[in-house]
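Okay, so here's just one chain, in structure tokens, the form predicted alone.
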Amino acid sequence: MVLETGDFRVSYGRITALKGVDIKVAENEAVAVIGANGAGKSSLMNGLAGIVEAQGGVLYKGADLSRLPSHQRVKRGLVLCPEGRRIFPELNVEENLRLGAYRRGAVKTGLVKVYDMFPRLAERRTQAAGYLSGGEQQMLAIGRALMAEPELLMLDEPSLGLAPVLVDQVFETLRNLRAAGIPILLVEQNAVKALAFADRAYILENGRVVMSGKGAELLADERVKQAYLGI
């Protein structure tokens, strides 16, 4: 098992947003978490990274991570691609990828691999971030995710804002990293493309897990059709 969480619980104050959620992430499994908005999930890969304080059980590859602090998460391969990209607008492209490879790896690699998948970078490379489109952008927080070389690819909201045939980009990418062997834990609005994307995923619903099982399973449950696909 590469993520196994257990009782794992965020809190904000006397606003408590995850209340005990048990997830698995095995090795070259995709895995998606949806619910609407305020079920806690970006809290849980918040959490998770190590960007806000939790409680409860984090086992990445067998090793309790619970109480490393986010940049040594990410040294050993757990790695966010955060919600709004979160990139660096002053930056240009390949300075923005570059600060992906801080903790991890070689660098040149790293953009040599980036810039095969993505050659719209490539040709950005020395343009300010702040002004490429919507799409570029999350082409960018995605590169520099991988430029942390993931050996679990966390991705909250990557469609966030996207129109639909830049949605379909973003999961065929999605698609080619999975085949590439890099387990994918996937918080994501897009519902439907989400569960079709995923082997298995979970349910959220005010900070608990209400439901999991196989994402095609789910996809077909007449009760996740009316809650969360507007089916």
Second form
Amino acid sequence: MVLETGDFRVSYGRITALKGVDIKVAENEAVAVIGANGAGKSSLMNGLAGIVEAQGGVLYKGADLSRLPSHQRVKRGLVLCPEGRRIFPELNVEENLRLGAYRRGAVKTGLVKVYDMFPRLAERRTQAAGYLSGGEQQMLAIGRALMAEPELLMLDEPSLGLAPVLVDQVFETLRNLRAAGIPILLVEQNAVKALAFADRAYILENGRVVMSGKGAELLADERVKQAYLGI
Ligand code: ATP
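The structure above corresponds to the form predicted alone; please provide the structure of the form predicted together with ligand ATP.
After this comes the whole thing, all chains and molecules, with the earlier chain placed first.
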């Protein structure tokens, strides 16, 4: 297993956002966590990345990371592409990418790889990131995460706010990354796309996993269709 959580919990004061979540990601697997607004998806991602405080186990490649600060998790290859992209708008594209390799990764080879994957970013390498389109900014956020050479890439709603054609591009990119052997843990509100993409998925409701299974099976499940897919 690449990742295994045990009774994983996140609270903000008296609000409990995650109430004991057990999920797994195996080698070469793409796993999605879907759920409505406020289900706890970002809390899961941020807790795993060590950005918010969490309780419970985080077993990553057999080692317990639950007490490590976020930068130590990045150093081990557990890398988050955060919700809302969080790029630095006043820095140029290449400067943003270089920051991705700050804790881990080789700048030179990373840039070659990322520019190869996203030629658009290569064309715009000296342009301020704030001037990129939404889709390009998302590519930049993914590219920056790749600069850290993830051994588990976690993505928080990478399709958020993008036009349908760009959403398709994001999922195409994720397919390529999975084909390249990078395990992926994705949280998404876009349940149809996420389930179609993922090998396995978990459905999160009010901080708990209420269903899990193969992506294709959940996509075909009548209860899932009614509650989450709007079809
Ligand atoms: P969204 O799709 O809106 O990002 P989500 O599934 O990612 O939703 P979370 O952001 O993890 O859900 O939020 C889970 C619950 O925790 C919600 O009830 C939310 O209001 C609450 N919450 C999240 N962040 C905080 C915070 N910093 N302080 C207090 N409550 C929070």
